[in-house]
Each structure stands twice: as C-alpha cells, then as structure tokens.
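To begin, one chain is listed below as structure tokens, in the form predicted on its own.
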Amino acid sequence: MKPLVVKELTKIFELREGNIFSKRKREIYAVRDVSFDVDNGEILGLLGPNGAGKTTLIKMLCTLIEPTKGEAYIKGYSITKEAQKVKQNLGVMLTGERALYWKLTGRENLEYFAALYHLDPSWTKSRIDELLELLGLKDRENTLVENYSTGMRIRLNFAKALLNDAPVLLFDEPTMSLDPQSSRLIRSLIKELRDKGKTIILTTHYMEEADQLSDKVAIINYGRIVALAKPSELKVKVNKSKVIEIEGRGFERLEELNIKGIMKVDYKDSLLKVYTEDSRELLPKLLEFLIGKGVQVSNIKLPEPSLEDVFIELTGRTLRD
C-alpha cells in the first residue's frame, strides 16, 4: 500500500436553519467521494477556490475532523480507527498563526510539541536546533511567540510539521503571507523533502507555486475531484480552447460579450481573458467588437495554458471566487 491513500472520503456538515420555532436541517458537503494515493518522494498539489473542501480535507487526513464516510490510510494505519498512529507517521502545518503558543518562545513552543510527539529527549534538543537554524530563527529562539513577525510565526509553524520527522507531511497554504525570500526558503525546502522520500501534499493558492512543485494535481471544486493527473498532462487538455489575454482600457464599459465562440470570460483590472476553441478564427472579431465599444487595446497575448486556465475551464470558476 502507499504511503498516503484515500478512499471515497466525504464529510457532511448539518446547518440548522429557520426561527425558535422552526427548525430545519440541511445537509452541506463540504467533501464528496474524494480518492487518491500518494507515493512515496510525491508532491500532491491539491488546488481550488476558498471553500472548496481542500482545508476539510487535510483536518480529516490529520484526524481533527471524523469523516462521515469513506476511509484513508496514512503509512497503512486508518484515520478512523488507528489515529494515533496516524499522528506519530504524520507532519501536519494548517493555515492559521494561532497554531502555536504565543506566551511561549520559539524554542519552548518546539519542546513543547516534541513532548506531546513522545520525541527522545536526547534527540530532541538537536533536532530543535537544526530546524531554528534551518528556519532562520536561531537569533530569535528565545523570544516569545506573540512578538514575532507573521513570516516568522509561519516559519515557526513549518518547523513544528517537521519536528517528528514523518514520513508524511500535509502543507496547508505554507507560503501564505510570506515575503518572497521567506517563500523561496520554504519552497526550497518542502523540495528537498520531496527528495529524500517525503510524501506531501501541499495545498496552495499561487498557481505558480503549485506547478513549480507538484508531481501531480487535484483540482477540487465543490467538495470534488474535477481533475488528477500531472500538471503538464492538465495543461495539454487545455490546449483543445484556446486563451486570448488582451490588455487595455475601457473593459468596464463592456455589459457582455456577444460574440460566437465564446467559451468563458475573464475579467480582472486591465487584463481580459477570453477562452475560445479557435483563437485565430475569433480574434478579428473580438477586437472589431472591443474597439467599437471605445476599449483601448495596448497588447494582445495568445498564452500557453497554466494551472489557473486549467481550472477555469474545467469549473468556470476563478481560484479566488
């Protein structure tokens, strides 16, 4: 068996809903039949909009939440009947500062969770080390948690999902809020975890970041699957509709695009995104159209896919919606 398998998993959240008088309840799935399996030196890129399931996900696969159905396996133990091995095979960072002690130092927050992991204290206190060094915050280890900086208490956080050393290691947005040389760091390091045999899955907003890391994709939406498969396999599906990206000014005055072969739209500041079957066939029209609308075209673009064309296509939704 691989290191990371899920089978079927679904988690249902019951919302009760109407007056003191009358209540009803409704049932939202927040995950739906999800599968998949990791292997071992693997990074699975999990993507999708906020509320997607994608932080739902990762809770189930740590044990924080019991799936309503389904089951997953980390290193061969169950998440709904072995979870405390679960826990001693897995590393686990979630989004959110407050997963660490603030009243606490950085190097007391580190002791603290190795004692919780049952860590050998001989052990610890150089492993503790390494990852102050290897995180930046040596100079800081003895400054309580509530005075550090965001990227530093994030930093922290990345340390604490690495202090056990497991096999199999959940990233949940860990580059979230960071500057860019705090980003290239962890970058950089969750590959060469991926190199000595680490099993990741690593959830992300920045498209960028996701194909540079990821061996293979899920794209979740709505609680689903909608796609797995490596980036570049992904990419190549997308080739099929075409991208018009044209910069200018003047998009605001446009109500809605009437024009055959229309797929989807997308709009953001000064950048139009058109998706088409056959760019070349409508692009004549679509600027006939955009200048007699008093659009001011400064730069027309045919792209190559990216992850984020990916999704659009296959959700018509953005990444941010």
The other form holds:
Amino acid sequence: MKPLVVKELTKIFELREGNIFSKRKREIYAVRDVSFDVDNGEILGLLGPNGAGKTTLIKMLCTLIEPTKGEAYIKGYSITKEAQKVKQNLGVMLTGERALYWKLTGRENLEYFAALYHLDPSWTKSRIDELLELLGLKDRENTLVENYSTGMRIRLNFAKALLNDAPVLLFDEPTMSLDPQSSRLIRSLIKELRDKGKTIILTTHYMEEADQLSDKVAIINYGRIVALAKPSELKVKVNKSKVIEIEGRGFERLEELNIKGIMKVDYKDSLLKVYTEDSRELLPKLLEFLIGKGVQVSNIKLPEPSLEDVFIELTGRTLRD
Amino acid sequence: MIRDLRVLKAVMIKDLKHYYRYPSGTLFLFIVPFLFTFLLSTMGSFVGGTLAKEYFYLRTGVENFFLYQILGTNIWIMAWVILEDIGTSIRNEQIKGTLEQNFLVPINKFFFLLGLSFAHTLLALLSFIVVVGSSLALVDLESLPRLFPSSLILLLGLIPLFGLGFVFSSLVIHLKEPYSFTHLINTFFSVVAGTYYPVHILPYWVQWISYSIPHTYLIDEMRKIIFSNQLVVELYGNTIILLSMGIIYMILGLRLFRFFERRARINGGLSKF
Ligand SMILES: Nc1ncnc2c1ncn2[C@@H]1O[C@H](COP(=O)(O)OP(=O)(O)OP(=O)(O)O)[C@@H](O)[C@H]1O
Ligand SMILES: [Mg+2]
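Moving on from the form predicted on its own, please list the structure of the form predicted in complex with the partner chain.
Shown next: the complete complex, the earlier chain at its head.
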C-alpha cells in the first residue's frame, strides 16, 4: 500500500443560516468523492481556487475534521479509526501565522511541540538547532513570536511541521505571504524532502509553484478533482497555444489586421501579440499577410500552454475569481 | 508513560510562561482577598456597630473576623481563577488558532488537560501560602504551622475544581462566549459557598446547591483546621466527600470534553471563533 491513499473522501458541512426565528439547514459539499494516492518521494500539488476544498481535505487527512464518507490511510493507518498512529506519521503545516504561541519564543514553540510529538529528549535540542539553522531563524530563536515578522512566523511554522521527521508531510499553502527569497527557500526544502523519500501533499495558489514542485497535480474545483496527472501531461491536454508572439520591424505599416480567427491584437515597439483560439491554424495565414505588407519578421514564438491555461480550460475560472 | 509525563510538563511550562508574561491576572489572586475582607469588615461594623464583633462570634464561634474572611475569599478567588482559566484557556487557544495544533499531535488529551491543571495547582498553592500565611503571621503567629495541613486539604480540593473547570471549558467551547458565563457562575458560588458567612444561615433549598460544590467543603475544612486546630484525620467526612466529588466532576468534565471535541471534529469547529 502506498504511504498515502485516499478513497472516496467526502465532507459535507451542515450550516444553519438565518435568524433565530427561521433557521434553515444548508449543506455545503466541501469535498466530494476524492480519491488518489501518493508514493514515496512524490509530491502531489493540490491546485484550486478559493473555497475549492483544499484545506478541508488536508484537515481530514490529519484528523482535525471527520469525513462524512470515505476513508484515507496514512502509512496504512486509517484516519477514522487509528488517529494517534496517523498523527505519529504526519508532519502538518496549516495555513498562516496563528499556529504558534505568540507569547513564547521561536525556540520555546519548537520545544513545546517536540515534547508533544514525543521526540526523544536527547535528540530534541540538536533537531531544533538544525531546523532553526535551516530556516534562517537561529539568530532570532529567543525572540517572542509576537515580535516576528509574518515571514518569520511562517518559516517557524514550517520548521514545526518537520520536527518529528514524519514520512508523510502535508503543507497547506506553505509559501503564502512569503517574499520571493523565502519562497525559494521553502520550495527547495520541499524538494529536498521529496528527494529523501518523503510523501508530500502541498496546496497552492501559485501555478509556477505547482508546476515546478509537483510530480502530480490535482486540480480541484467545487470539492471535486477535475484532473490529476503530471504537469506536462496536463499541458498536453490543452494542446492549442492561444498566443502568437512575433518580433520584427515595420508593424506600423499595418493599418488593420483582419484575418478570420484573430480575437485580439496587442503591439508595442517591436513585439506583436496575436490572441486566437487556435494558433497553429492561424500562423501560416498570419505570416503570409505580414510579409505581404512588408513587415520584417525576425522571431516567432508560440508560448507553451501554462498550467494556468489548463486550469482555466478545466474549471472555467481563473485562480483568483 | 514517561512520554505522557513529558507532555504534561511541557503544557505546564508553557502555561506558566504565559502567566509570567501576562502578569496582571496573577496579581488578582493576591490582592482581591484583602480587598474583599476590608470591604466586609467595614460593612460589618457599619451595620453592626459596636456589637458587630460579638454578634459575629455568636453566630460563627470565631473571634477573628479578619482571618475568617481571608480564608473564605482566598479559596473563592482561587476557585474563580481556576474555573475561569481552565474554562477559558481552551476557548482562548481556539480563538488564537493554537488549539488545532494541539490536536495534530499524537497525545492523550487527558495529559494535556492535566498539564493545564498543574500550572494552576502551583499558582493556587502559592497564592494560598502567601495570602493566608502572611495573614496568620500578622494576626495569629501561633497558628502558622497549621498552614501545612490546610495546604494538603487544598491540594485535595483542587481535584474536583479541575473537574468542574473541564465542565466549564466544554460549555464555553459550546457557548463561544467565555467570560459572561464564568463570571455569572463564579459570583453565584460566592453567595452559596459560605465565603463570608456560614452556610446554615442560607435558606434550606439553597444549601442543597452549597453542598454540591467543592468550595463549601474546602472553606469549611480550612476554617476548622485553622481555628479549631482539628486534625486532617478528624475531618475524614469532608475529605471523603471532596475525594468523591473529585472523581465525579473529573469524569463528568472529561466526558463532556470528549463529546464537544467530537462535535468540533464534525463541524470543523476546532479552528472556528
Ligand atoms: N467549518 C466549516 N463549516 C462550514 N463550512 C465550511 C467550513 N470549513 C470550510 N467550509 C466550506 O467548505 C468549502 C471549502 O473550504 P476550504 O477552506 O476547504 O477551501 P480552500 O480550497 O482551502 O480555499 P482557500 O483557497 O480559500 O484556502 C467552502 O465553501 C467553505 O465555505
Ligand atoms: Mg485553504
């Protein structure tokens, strides 16, 4: 059995809305019938817009939320029946800065959670030193967390998830509100963890992050997984590039660009961008037209579809709407 | 087992550090008993005039009004702080967002709750020794050694108080509104627990409530030890009651806690506020 197996996991939240006189029950399907598995040394990226159900899924896996239906296994232990064993095998980072005690120092926070993870006391100190060093917090270890910056808190939260050196790691938006440098640090650490054979799930809003890090990407929308494959395979599915970029001189000679299939045209200095439904079909006609008008073409690019294109194609939504 | 003790120690140290870094709440414990005692003795002499002391002796059999009140208010304020702190600490961690983190770790929740209580035990004991000890030293130096047996009884009485604290914490998680609830109940306890006057002057039906909370026995026992120099063994009746209350309230508290924990897992409430 793979270290992380998810079978038809479903979560329905029941809400009561309205005022005290007329309360109506309302059901929210946060996660529906989700199944997948993740192997050793593999990263699964969960990509989805706000409210798609990513956090709910992660919280079910770490036993904070009880599933309505379905089951999952961490290292073979059932999340509904063997919660303690599951927690022993998990390192979890939930979103944000609130996961830490602000009235304790960075080191005290890690010491506290080390004890709660039953770390061997002889190992605790060196483990904490190592993690503080790794995340660049060593010289601020004795500062109260309330005096940390947001980025420092998030890095400490990340360190906390690694404390028990668990085989399965869950990261919910690990790079949210980090600057590019810290994000790069976290990403490279996640890659190292993967190379050490850890099983990793990470959720993100950043396409590039999902693209760079994930061995498999699951696109989740309204609680359902709508696609699950390697990033490159997903991109192949959207095989039409939708932009043609042409570099050259003499664009000012064009009064109009009126070819069937062109949706929009942008041009600045020596770069012309043409948007279309199907660039491969348009390209020959476009070139013929341009050359006929005396434009000197020096370079042509058909940019690869990005994960974002895949996402829009599959969900009809951009990531942030 | 050793692992569990380490968890207990970590929780306790974390809480003590929080006390130390938010000191104002702790001061409350040391100052309020004196303020209340002053308030009551002023009111007593205002109402009772020159005969106040005599009346008091007739009704209580105790000459030292000051010590009588200090014992009552010290126990009551201590119980207040314990019930409120245990009752609200879970809720406060829920609001701060750290509660979830304590459910991510593979621990036995019982030791987590016990750790919370141990921090309070130290604090309660300290306030008892400082407040009652300094009062004895001031007005009745001879009785100072009785501080020792009364501290033992205090430790016993803390067990049902913790249990009651767990009941509070579950209700608070459910009601979401911590302070209005704990203030109401704690003020009510001060009226019925014999804090300022003997319980037998209360209406008969109110005494039923008095005798179902640990405060009453604890205060009564303290006064018997300090004023009549009774030995702990002579008080076995009260002691047995405190012990059984300890078991009953603990079980009730833990049961309720588990129940609300389960509910929170279903509706995602561990991180709600
Ligand atoms: N405790 C809860 N009670 C009721 N509904 C909830 C609860 N938690 C989440 N939901 C609902 O479940 C759905 C999924 O929420 P979730 O937090 O899992 O989304 P997400 O993918 O993590 O979004 P984001 O990108 O904004 O973090 C949302 O519609 C949300 O309103
Ligand atoms: Mg989320």
